[in-house]
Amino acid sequence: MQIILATSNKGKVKEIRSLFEEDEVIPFSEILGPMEIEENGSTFAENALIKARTIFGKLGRDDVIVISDDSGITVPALNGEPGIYSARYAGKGATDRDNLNRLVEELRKKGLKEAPAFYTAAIAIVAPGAEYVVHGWMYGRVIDTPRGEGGFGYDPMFIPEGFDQTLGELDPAVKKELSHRSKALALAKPIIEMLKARSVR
């Protein structure tokens, strides 16, 4: 089966296709095209959902798997901030650097120089009849000052417990690790294993 992702986001496409190597994982837009899904889900599992049911839907196909990613970062000093508008912090069509200067002002509005912060993954999966989903989390601190040229989004200005660098200056490999992206996808590994192996019969 295609292992079909609702995601366009390429740094998200790189870190998934590293986990499924051996599985044939495409970006719905390479068959779809591009298109806008309206993520209004409170939660990171129902804006997560919405976007895995809505290509599933789109596609109309029982030989695929699809798998969607929502997640973001929350400072709890932030009253939560920016959590599900993590993507679109800094208003609709922002870029990575434009909500990480966003995260950075309100920081230093509030005088903090750095604060508690986690990333939260939720991954949905989507197939002819079954739907799941699952979390995983990294915990760490955000500080005002990026520092490094490495990851996506918000990397440059969080820091993982028990590191002294950001995800942009970590190597690669030891993100990777970290990763609650990779956490999430760890659980969803063997769910879309026996999806796989129950529509081989």
The other form holds:
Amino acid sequence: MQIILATSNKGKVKEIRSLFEEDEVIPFSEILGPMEIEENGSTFAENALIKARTIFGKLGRDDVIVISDDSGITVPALNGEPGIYSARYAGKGATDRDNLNRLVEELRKKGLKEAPAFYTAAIAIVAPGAEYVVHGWMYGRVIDTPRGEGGFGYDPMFIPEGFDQTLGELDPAVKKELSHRSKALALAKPIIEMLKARSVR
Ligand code: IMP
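For comparison with the form predicted alone, produce the structure of the form predicted in complex with inosinic acid (IMP).
What follows is the whole complex; the chain from before opens it.
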């Protein structure tokens, strides 16, 4: 049974692969080529489902499990921004650095050196006759002076609760332990195992 990821984001692919080491985990683009999927939902869960359903439909196979992740960072002091717009906060086609710079700018505009923030990950799982969405969250704060080169996206400006260093500075093992995606994937794992067992009957 192949697990197809409805994402091409290298950071996410790496994190998801490391949690499903015994499975064949393939980004959809390796099978279908590059494809734009319009994420027009109003929640992380809706967008995750849109992505997984679209890829499942395009594959047209009943021997695969499709997993998608829709994630982002929310800053309550900025009215919940960037939230579901995290990937396009600095505009369509923005890089991770552009988006991080925009968030730094928005904090500074409000005179905030730091602010409470949290990451959300919604993982959708779509297989023949079955659809699931699970969530995970990681709480902490964002700072207006990014530090470190580790992780991806907003990690250099995010300090998890209970730490003084950013995710850009901390050992990747710390993020693997704490992350929103790890927590959601821990919930997704038994669902995927169940779907795999069903497929061999
Ligand atoms: P998506 O690919 O549409 O789900 O967009 C996710 C956005 O949230 C991207 O801009 C990522 O950089 C950001 N993001 C999600 N998870 C993380 C994370 O673990 N670290 C840093 N940024 C993240």
